[in-house]
Structures are given as structure tokens and as C-alpha cells.
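Just one chain is shown here, as C-alpha cells, and it is the form predicted on its own.
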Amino acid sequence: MNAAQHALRLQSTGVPSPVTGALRRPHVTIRGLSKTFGKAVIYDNFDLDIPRGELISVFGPNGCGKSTLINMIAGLIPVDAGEILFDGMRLDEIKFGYVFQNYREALFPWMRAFDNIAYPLKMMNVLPAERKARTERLVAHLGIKLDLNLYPYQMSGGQQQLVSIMRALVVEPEILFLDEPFSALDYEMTLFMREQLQKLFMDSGTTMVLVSHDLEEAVYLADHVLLLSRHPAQVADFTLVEAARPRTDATLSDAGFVRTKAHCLEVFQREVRRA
């Protein structure tokens, strides 16, 4: 079982939220997190709180543990020590989604796009008619204009990644993890997908945690930018991005946005220079 299949299994085993009239949104609490790979200490007694209903970008020096962090939160990598709770609950008590960088390996090539999106519902033992109805509702709600009868290999990279994101959203996750989801796309498709992700976030209100290697992207998409130090990683800064949504090309030249990006760059360069 590869990482994509393991994530699909994990994200489909959560229990439904109580009927409260609103989605239960997680507040992720991380305490005392530790992780080593061989002799490399990646995290040592690491603490973090992730606010509900925000899009958090994770940025930092190469090898600092950005992807490792979200993989531990999502249960794809075991922790050596520490505790991760979602509103006081364990991972297996909530529903979450995960979008991988390599969309080609994440989708099932023998399934049409529609069936790829609906697959987590099948794993949850949702009846076929309800799977079809829920998938159609999601597509309609998002206003996605794609031929979902196509197989992944008949679609562009951006279209495949969009299918991956919709598959992660179909379970109505309380939190969505995205591990450098645009890094394998060309620049034109990356710009398109950034706008699609922003729209999805604004429409769903789902807490999202995005690992990015592009500082401008990290700031542009985020409510907060989590800046990590070199390992053992600590929180170098948790920068608030105050730019109003929806963000557009004009946002990139806004004085407040430029100041925030400059501050994040200063913190990043300080951490890169650390021995």
C-alpha cells in the first residue's frame, strides 16, 4: 500500500461529526512532538497550535521538516514522542483529506475522474446512489467545469490535481493537508490552481495546512505563515497575513502584502544562515 492509498484509508475511517447545524472545525494541538531519522533530529519537543478555519502555509529552509510535520499530523509517519489532538480528539475520530505533490501516483489510472473523486466514500461504505449524489453535489457547488468521464491520463496535470483536491474534499473533511500540491505543474497551471484552491477554501471554510517551497505562494494563500527553523525545527515565526480575500494579482503589489512577504523573507534568511 503506497502513501496515497494509506492516506485514503485513514481519511475515510473517521466518525461523522455530531449534528450541530455546522461543521465541527478542528483546532490542532501539538505538544512535545519529537522525530528523528537516523542521527538527524528533525523535531525535538515541538509545540504548535493550528487555528480553526484558517489556511496555514508551512515554509522554511530545505530539509527542515515541512512535509514531515504534516505527514505526522496526518498519521502517515509515526511520531517518536508527543501528542497531536484535533479539538481534543485523535486522528481516527475525525475526517481529514490529503493532497499529494505527485498527482500522477495519487490517482487510480484505471478509474474515471468521477470514480476517483467518489472513491473515499466507497471506502466509507456509502451506498452507490449516495456516493454519486454527494460527488455531483460537490462538483456543482464548486462550479468545476471538467469532463469527469475522462481517465486521469486523458487530463492535464492541473486537471488531475484538481480531481485530487475534490477527492480529498468529498468526505467533508475537518482539515485538509496539501504537500506542495503545485510544484509539479507548469507556471500557467500553478497560477490557475492557486486561484482554484483559494476559491475552494473560501467556499468550504475547511482548515487547510499547505506546505510550499514558494514564499510568494505561501504568503498569497495563507491566513498565517508558519516559518520553521532549521532542524531540530522550532517555530521561527507565525506570521499573520492581513490581505483581504479574494486575493488577486493586485494583492501582490499591495503595500501590506509586500511588507508581510519581506518580513517572512527576513525570518527565512535568518534561519538559512544558522549553522
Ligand SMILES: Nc1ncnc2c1ncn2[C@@H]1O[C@H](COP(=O)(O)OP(=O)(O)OP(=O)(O)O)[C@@H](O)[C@H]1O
Second form
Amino acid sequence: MNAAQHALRLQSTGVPSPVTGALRRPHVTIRGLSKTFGKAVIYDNFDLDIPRGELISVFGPNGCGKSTLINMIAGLIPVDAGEILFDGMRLDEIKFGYVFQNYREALFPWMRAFDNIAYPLKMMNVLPAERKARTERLVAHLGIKLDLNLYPYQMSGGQQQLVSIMRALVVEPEILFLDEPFSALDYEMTLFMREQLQKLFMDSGTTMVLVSHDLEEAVYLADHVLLLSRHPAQVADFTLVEAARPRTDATLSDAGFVRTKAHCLEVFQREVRRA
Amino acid sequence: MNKKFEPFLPIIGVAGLFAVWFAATAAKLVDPVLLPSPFEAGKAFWQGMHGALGFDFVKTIYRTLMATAIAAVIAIPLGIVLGASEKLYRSLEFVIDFFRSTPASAMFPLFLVLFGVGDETKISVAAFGAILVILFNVAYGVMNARKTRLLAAKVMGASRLRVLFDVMLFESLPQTFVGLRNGVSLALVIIVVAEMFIGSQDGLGHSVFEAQQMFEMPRMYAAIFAAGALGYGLNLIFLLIERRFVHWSGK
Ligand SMILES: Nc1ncnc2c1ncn2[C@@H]1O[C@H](COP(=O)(O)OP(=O)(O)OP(=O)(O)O)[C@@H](O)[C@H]1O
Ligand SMILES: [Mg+2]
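Instead of the form predicted on its own shown above, give the structure for the form predicted in complex with the ligand, please.
The complete assembly is shown below, putting the previous chain first.
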């Protein structure tokens, strides 16, 4: 798909397009993004707009480049070519958060949960008293009941991931990246964490980009599902999820939701078969 | 079996050892001159620790800890620097590995020439051995810092120096303690050997050697026992310190 077709497709699904002018000003604009690993071309001249204040789920075949995409947007790995701007600004001019899949290896086990959450503020040279106040304010705002005097290894997996999400939120980021944040949790904890994330999203209105390998989760949480093709990854579809928030268990059996999910599955399977 | 008894299980092995020892001497299976009864050896240990053996014991502790301390002060910062730069480590890896594999005892003559027959020689040879062990472990610990944790710090805006002190240093601590424990054990081995041979007047090595020369077997066993207790005790102390300061290790 070339850029013009891409624009058309975006338009057909009712989403802001770089060509026809924004319905709503995009938050992140990605233009001409290219990335290869050795001989494997993961991205070749890739364009995408991420709308402001939305939760975008990224879904696609294994190894298609989902992690690579958000890692490039978050500056964890360099791009070969292309431009990624946030309201026209570069990454180092904005505040952002990143939540890793492997919370066990992402938190600092030598610090108590509270100090883990406050750590990014230290990197921003916020004074200790202010750090404490801001962390306490965040905890109170989220209404999360957790003993933050514990060390991460004394907590359950879900609690640890909650701590790492709070650590990402403490700087009041403009955008939050999450790479399969719940995939290392058991099912019960995953369901709980989805609700927590939805609540956080509704409370903060932060733009969020979530990589998920669970289609139901991807659709359930998203305003738009970004469906990627096999690499070199292209936008296979950018599906609008219309269900109202807060979404609940009832949403899962809602006719519109089921239709959207079926549509995503269809696109996904078409992309998988096109090997 | 009742759980309450489990902490006492190790005592069974100790009691068994003494029982076999006692039986062997009582049945005169071994020449009593070569292997005195546990009571004779115990008596020699008890009396010795209140006299000459106690003095030797303290001397050996002092030399071992001195060597380990010197080694730690040199090796830990160096290990961090080496570990933080993969290229630097790779270029020195062979040299470190080579000297780590060289028996430190082979260095005695060289160090004798450098430092004479005093304490300096013993301590510096032991420190030399311990440095390489600690250095290797610290560098290894820094290099094997979890990539995700380093990335996490970077994403939160930590500078390279911050990553080094806030993350790598802590990440390397468990491995550093492995190095310290191995280092202190090696230092003790080297010190005891040095005390036996290089014109030594005191220390556990000297005590063992002297007792053997004078055929005072109970005293020799007492000194061997003291050396064993020292080695075990040092290891235990380092383990306790580790548990206190590296509480997250292995979790
Ligand atoms: N550092 C790297 N070096 C070489 N190849 C890489 C590297 N990182 C990723 N790849 C390759 O690039 C492709 C995309 O990787 P990426 O991790 O982005 O996929 P993904 O969509 O997140 O996959 P998954 O569903 O397994 O999480 C894969 O084929 C992967 O093997
Ligand atoms: Mg991935």
C-alpha cells in the first residue's frame, strides 16, 4: 500500500489523515519510517498518525514489528530513516512514560516501591520533598491500595506491574507506551489490570499506545486498533472501536463490539495468510 | 520427621565424624602418634587458643582481612570501569583470565624480591590473587546487568553516569559479593601457605608447620582445626553481610 492508498484507507475508517487534513489534530506523526535488522526489512517508508488522547492498541502477527514500532517511537532503538514528531516536537522535548512487559526486570529491586515510583522525578531534578509530595498525590489520585513500603520482590506480579505503571505516570506524561504489559500476569490479574488501565486512561486522558497479543483485550481497551501486516509492516487497518466507556463485561457481548472484533480478526487472518 | 528437628540435622554429621574418629583411635586402628584421640586434639585446641595458637589465629585473620580489603579497594572500582565498557573488558579479558589462572603461589619468589620476607609479601601475594577474583566477578556483574533495567533507566532520562551509579552498581552487587567470598577464601589459602614457608614466625600456617616438625600431633590438629574454623567463619560473615545489604539477591 502506498502513502496515498494508506491515506484513503485511513479516511475510509474515519480517521485523521495527513492528506485530507486532520479531523482532530494528531498527537504523534510518523513519516517515512524505515528500519531493517540485518536483511529483514521491518519498516519501509511507514506513515502513521496517532490521535491525541486516544488509547491505541497495536495488534499483528508475531514478529511483525509491534515492539519495534513503539520502541522507535519511545527512542529505545534508533530509526534508520524517517521522522517521528509529537505535536511537531522531538522526543527529548516531551514527557513520556514506558511500561515494560517484564516488570520483574524493569523495576529496581533495591528500592522500595515508593522510591521506584518517584525515581523518574529524580531524573528530572525535582527536589526530594516535592518528589514525595507528587508521588503521594498520584497514589491518592489513583486510589490504589498498596503498601508502597514493600520492595518489588515482596509484591505479586500484578502489584509490581501496577507500580511500574505508576512510575511511568508520575511525571504526568503526554504519552504512555505499554508493550504487552499484562502478558506475564495470570488471567485473574490480567482482568483486574485491564480495569485499572482503563480507569487510569479515563482519569488522565493521556495518549496511550498499547501492544497486545490478545485481540479481545486490544479491542476492549482501544479507541482505535492499529492492525499491522507482516513485515515490512504496513497499516492493514486502523479500526475505530465505538463502544462507550467505561467498558464492562457487558461490552464484550455487545453487538457492535463483537462486530468490531470479528472485523479485526478477519483483517488479521487475511494478513497472516498472505505469507 | 518433625520439622522442629531440622535445624539440628547438621549436628548429626559432626557427631558422626567425632564418633568415627573416636572409634578409630579407641580401637587402635591408626597409629596414635599420627592420629591422637579427639579429646587430646580438643584439649590442645582449647589450651592453644588461650595461648600461642590464639595469637597465631589473630595474626592470620589480620593478614587475610588486610589482603582482602586491599584487593576490594583496588578491584571493585576497576571492575566497574571494566564492566561498564565492553570493549575495554574484551581487550583485557585474556590478561585477567591468564593471571587469574596462574597459581598465586608461583608469585611468591617475585614478591619476596620486591617486598622482602615481612608481612608485606604475604599480604600482597594474597591481595594479588584476591584482586583478580574480585575484579572478574565485579566486571561480570556489571556486564550482566539486566538490559531491561538499563533501558528503563534510560527511558526515564538517566544519563550514562546515573545509569552507572543508580543501576549498574546495584546490579553488580550480588556478583561482587560472590567475588568477595571467593577472594577472602583464596586470600586465606595463600596466607596460610605463605606462613608455612617464607621465614615466618607466626600465623596458623606457621603453627601447623612447626607442630608437625616437632611431632606434636595434637597441636597440629588443633591448628588445622583453627584454620578450618577461620575459613568457615569468614565465609559466613560475608554471607551475613551480603544478606543484609543485598537483600534482593536471588529474588
Ligand atoms: N535487535 C534485533 N536484532 C535483529 N532482529 C531483530 C531485533 N529486534 C527485533 N528483530 C526482528 O524484527 C522483527 C520484529 O520484531 P518485534 O520484536 O518488533 O516483533 P513483535 O511484533 O513485537 O513480535 P512479538 O509478537 O513476538 O512481540 C522480528 O522478526 C524480530 O526477529
Ligand atoms: Mg513484541
